[in-house]
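Just one chain is shown here, as structure tokens, and it is the form predicted on its own.
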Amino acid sequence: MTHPDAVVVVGGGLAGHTAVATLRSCGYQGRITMVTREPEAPYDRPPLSKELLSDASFEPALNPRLDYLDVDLRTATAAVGIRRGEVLTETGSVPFDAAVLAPGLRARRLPAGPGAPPARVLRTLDDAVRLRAELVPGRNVLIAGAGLIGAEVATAAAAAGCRVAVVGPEFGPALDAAPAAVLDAVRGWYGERGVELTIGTRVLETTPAGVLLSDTGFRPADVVVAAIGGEPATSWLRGMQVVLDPAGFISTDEYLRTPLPGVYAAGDAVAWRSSRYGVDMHLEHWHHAAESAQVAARNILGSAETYDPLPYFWSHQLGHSLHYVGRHDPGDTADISPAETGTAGNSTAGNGTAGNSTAGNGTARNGTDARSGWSVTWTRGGRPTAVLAIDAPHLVRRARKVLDAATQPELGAAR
């Protein structure tokens, strides 16, 4: 296969980034032009709610760099529209022969009420300096969501010696189902940090002094974070022959590839069709967005590869480490083993539960000491879906072995 003469990489995030990076790592020496409506070049984004909200000397960044990668960069700037062989921006368009969309997530924002201040975010560089500037100690500080990034921020809030609390409807993706013994070691997390948590209600709106909860109604509050997930940047594309799905993300099939001729997309704005689970699928984690660029990088200069992956997250907080692989659903068998046991490494795509099984509010068998890993493993008609690994990082390297043999399109109907 000829290869293309000019790649355009619409956004510039770890997804933009890496799709450049895998290019010219293939051997690739045509022209490559990044689009991306942020102000800086591609960084790592993982430390914004992490290492850059206590550390104001930290630098976000990501190698190779781009001036090593013979990148014309295009930054501060929008695209508004694509064509067949073109990409509309706000000054110009930009034509190609293949491309890359990547255009990545934007935070959801709360509604603010009369005379309120827009509640802070965290997506970008500048989101998180800004954060960071208001985590004085001594501030009344309330985080809605209780996800990943919400933990996030609580972890760094509390150590800057604010007053936080915690409010969400329910726990993030990672604790979705799990038995209740696990969600009581999560709420004693919070607790050893001084953070107060409320599972159960949601915030209507910011107000001049604070929020109002569904349940509760007024809480003061001197510093608002909204951490309730993102939405696909994809308005531009409405309209055009690139496929979005109701939610926004854009459709592609299992190569990656859109209905635009020569137009792939990656990263958390992308829904791909997956053999492995029969359904289309679209994630919001560092892998994936590294690993579907990656391929769809492949896929434009001559391969033929499918983007089938095992989905994986990770997170750090309250003093803790999440490890997830894997995907379950509410109505699976969850059982949890201290690591030593390790249910997912002696698990088997043919018996993939170990002992004390419950269905959605699991007993902990040996206790869930926080002082030592253990892991949830979740299975259906006696196969593992997923693995949840607690200060245990370990099991998710034996776990993604198990996995991905139980979870091969050939045993679909077994699932």
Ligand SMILES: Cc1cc2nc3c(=O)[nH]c(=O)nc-3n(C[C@H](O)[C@H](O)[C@H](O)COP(=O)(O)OP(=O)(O)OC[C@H]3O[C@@H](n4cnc5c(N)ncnc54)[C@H](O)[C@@H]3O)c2cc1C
Second form
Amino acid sequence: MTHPDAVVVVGGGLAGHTAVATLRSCGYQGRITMVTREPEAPYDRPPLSKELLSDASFEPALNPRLDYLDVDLRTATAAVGIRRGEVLTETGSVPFDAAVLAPGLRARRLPAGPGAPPARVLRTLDDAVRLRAELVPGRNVLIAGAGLIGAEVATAAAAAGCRVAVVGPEFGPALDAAPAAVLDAVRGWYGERGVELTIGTRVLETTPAGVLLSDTGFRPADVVVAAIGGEPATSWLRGMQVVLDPAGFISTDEYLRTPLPGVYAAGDAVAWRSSRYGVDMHLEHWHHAAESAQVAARNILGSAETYDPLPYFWSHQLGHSLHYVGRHDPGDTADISPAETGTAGNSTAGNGTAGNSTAGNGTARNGTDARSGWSVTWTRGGRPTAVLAIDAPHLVRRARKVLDAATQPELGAAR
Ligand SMILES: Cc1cc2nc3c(=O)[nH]c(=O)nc-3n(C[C@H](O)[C@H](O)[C@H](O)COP(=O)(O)OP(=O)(O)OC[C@H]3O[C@@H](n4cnc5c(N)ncnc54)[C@H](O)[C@@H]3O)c2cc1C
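I would like to compare: after the form predicted on its own, may I see the structure of the form predicted together with this ligand?
Every component of the complex follows; first up is the chain already shown.
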């Protein structure tokens, strides 16, 4: 297989960076151009909420740095279209033989009422620097959204001495449909840090002095942060020969190929065909961004790899770590275990017997206060579908193995 002469990567996030690094590590010596909207070279996003909000000196660099990878890096340049063999940008067109589309997400915004300042968001380095400047002791910070980023921002704001409230319709990924005992424990984490948590309420819009809530109306706040998810940054691809799904994600086959010859997609913005789950999937997590970009880059160089990962993410929030592997549905049965005997790899997982699965109805089989952490295993028809390890990162490797075996497509399981 001959290698393409020129590759264009659209998007300078983790997926774009990993695509470049993979091409070079596989020995690709042709021309690589990276077109990215942000003014910076690629950097890592998880530290924005975990380190940078608290530590101004933290540098969220990616390894290896792009300067070692021989790339024509075009920062502050947006792609505005694509057609066969060329990416159109604000400053002209860039020809390619192969391309990786990795534009990621943009933060979803809260509506701003008349005269109200927009809520802060946290997606970029610039967002993080601006938000950090607002986290002043005594300030009244209201965070819309109780997902991963909402919880991480709350952690930083509380540590900075702010008075913090988190308001959201539900808990975020992994905690949705978690047993009541888990949610009680998570509520306790907020309480221990003095963060007020309200679940079951939406922030409707910002006002000049706070926000409007869906149930109790006006609530004052000095700083409002919208941590309400993101939307694929793909409006520039509408009407092109690349197919977008109804939510705007870039549709690909299981090789991450779009219908345009030589054009692949990777990262948060891609929706690919998963044989494991029998659905078109998208994920918005670090490992997915890196691994999908690796597969896309290798396929550009002639591999024929399908992409079919087990979903995985981690989060550090309110002094606790969460690691989640797999994919559960609200109807799956949940079983809580202390980490020492965690079901993430014990004999009940994957052998067709669900063990003592009492926690789906909110009753924990074991306490959630084991000092070395605990885990939740979801099962369906006796097979494990997902594992959430809380303060027990060591369970992840075993959980991956068990879940990988249990969700192989030929078993027809866990769909
Ligand atoms: C604050 C924060 C904390 C996170 N923490 C975790 C965590 O703990 N665990 C975890 O698993 N995941 C975490 N994530 C998610 C993880 O960082 C993302 O999944 C990952 O960054 C996605 O990479 P990406 O390259 O697909 O997209 P992005 O990182 O969004 O990069 C896309 C890039 O493309 C650029 N772009 C967009 N449109 C265009 C265009 N038209 N032309 C040119 N360039 C364009 C964007 O400006 C951006 O630079 C976190 C994310 C954030 C924001």
